[in-house]
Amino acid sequence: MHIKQLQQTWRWFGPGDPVSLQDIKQAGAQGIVTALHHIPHGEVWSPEEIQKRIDELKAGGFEWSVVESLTVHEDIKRRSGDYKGYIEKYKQSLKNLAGAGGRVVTYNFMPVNDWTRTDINYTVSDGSKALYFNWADMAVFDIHILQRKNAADDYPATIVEKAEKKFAAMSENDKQLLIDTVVFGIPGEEKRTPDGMRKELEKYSDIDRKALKENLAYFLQEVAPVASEYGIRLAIHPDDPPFDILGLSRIVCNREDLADIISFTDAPANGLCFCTGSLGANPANELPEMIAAFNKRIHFAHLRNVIRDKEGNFFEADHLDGDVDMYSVIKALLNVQQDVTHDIPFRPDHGHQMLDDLNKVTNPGYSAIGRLRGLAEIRGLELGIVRSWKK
């Protein structure tokens, strides 16, 4: 009885990544997840730049398994400005990637800010460092630092009160650290400033949840047929965190949202990146059931765990120790893998800064040893499930 396993991959941010391809080889990954972060958002990825990255990976003994991310320009998300021109550029990048053998392309539709945390050095019980999201700290940034109009109306009174007390006790260094954390973004890409973020948020003042979903539908109806024609599987990443923040609607948060996205076009390319950390931060999401429901539309998986509290704050836990039932998740993903002919890649998403990495400069969430531990745990869990099935 042959049981096909998931493809084990690792995110790499390019030649400037503190984690080398040799490190990744020793961690046991089979493929690389990367992007051309040096190319400005919305511009075409040329065949020459794509080939350069492929050659870099081949020199390290790897293939480019997943593109993460081919970023969607803000004009497309707002359906304003030169959005049609940026969609054409996106299509061209897809064609160029297909010509170089690209098969899975991940993207997100989060307005203005990508993944957002309020602490990137949260100390957990064993002394390692994790990523953390706290609503009171978010309110401090939003209400008192960013000073977004009517921001306090978006938070419960208890959180507003906590934020006021926290802000009053913060030093200038504390405030700057919070700013740097919230606007951190993706390693290797341009950093935002509060002023820049304020201006971008204003551009979304008239775009509600319904309008943003319509804009995503328009984008997918334009690009998914092209991706399908060229054999590329698109994988939208859930919003992180899966809640409205900074007055912005988040539209990739739960089962209903994912069902809507799949309904926007029946092009085979239209699919999901199933992130157990992003979706797991919402206690209403039943992850194994969602995997079974969306099945063949899951084109990629991010595997990480979170521990939530009663206020909705969460930190990223060890991969097998948190509110996400990783055993049931892996089992459900393996079931999907048996139903498709192509590989379903996964990567250990984020990881604690631990051991020797505590004394090194690392990308938050992307240090080597924490992800190595996560990959090892997931590989062991997967192998145990596969062996039990064979028996």
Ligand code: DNO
Contents of the next structure:
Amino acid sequence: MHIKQLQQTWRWFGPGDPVSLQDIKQAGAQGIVTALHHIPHGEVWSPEEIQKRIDELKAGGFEWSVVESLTVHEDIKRRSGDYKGYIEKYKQSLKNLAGAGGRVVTYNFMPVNDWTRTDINYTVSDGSKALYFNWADMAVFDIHILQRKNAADDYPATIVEKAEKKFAAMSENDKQLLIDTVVFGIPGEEKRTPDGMRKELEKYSDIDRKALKENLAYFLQEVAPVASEYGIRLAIHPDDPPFDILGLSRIVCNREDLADIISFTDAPANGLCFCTGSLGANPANELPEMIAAFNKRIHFAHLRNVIRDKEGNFFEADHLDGDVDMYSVIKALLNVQQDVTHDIPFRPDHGHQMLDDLNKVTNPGYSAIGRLRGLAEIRGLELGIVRSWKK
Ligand code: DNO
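The form predicted in complex with D-mannose (DNO) is what I need now, so please give it after the form predicted alone.
Below, the chain from earlier opens the complete complex, with every other chain and molecule after it.
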């Protein structure tokens, strides 16, 4: 009996990434996850720019396995302004990507901010650095720095109180660090300022959960048939963290949300990026069961672990040691892989800054050695599962 393994990939931010393609080869990855980060959100990825990236990857001995992300313009998320024009541009980019090798295109539908953390230098017990999300720090940013209207109403009284005390004790430097962390975004892409963020948030003031889901449904009904036609599998990334933040509705957080999204269109391209770190931050999400339930709709996986506390704060733990049962997750994903003919790629998502990387400038979450450890552990675990099945 032949057991098909998952495709082992690695995220590369392009030629400016301090981690080179050769480093990635040595880490043992088989394919690359990348995007044209230099093209402004919403604009068409031209065949020339796509070809350039393919050539760069080829020179390093790689194929473009997954596009992450083909970002959805804010006008589309709000269904306002030139959203129709941006949807047409999205379709054009999909068309241009069709021959590119990468058959998976990842995107997210998080309004205003992509993934959000409050500390990117959280020291864990072994001295390595991890990414951390803390509600009181989030409230400091939201209530005291951003000064969003009625922000305090969105937090429990205990958090509001903690935030007040923390803010009072903060230096200007501490405040700036928190701002830089919250608005960090994606390496190589445009950074927001608190002012810019405030303005963007206001534009969402009358878009509630229902409206945002309708906008996602509309987008998917437009683009998923086109992606299907070009043999592309779309993969929506869950909201990270999987909770409402900054007064925004978050609609890709749990099993019900994922089921809704799958119901929006039958087009085969309509699928998921199963991020165990994002979904794992919510204790209600039973990850292996969800993988089994969504099965063939899982087009890509981010494998990462978290350790949560009672208040809902969490830090990113080592890949095998946290609240996510990675063994069961990989088993469930391998089961799905046996049911489909295409590859299901995964990447070791994030990693601690550790060893020599502690003295280097690295992209938060994306230093080499922490991810190398993650990939090595996951590969070993996967191989162990596969071998035990063969017996
Ligand atoms: C963070 C990433 C996300 C992800 C996008 C997908 O490290 O997992 O930024 O790439 O949300 O669109």
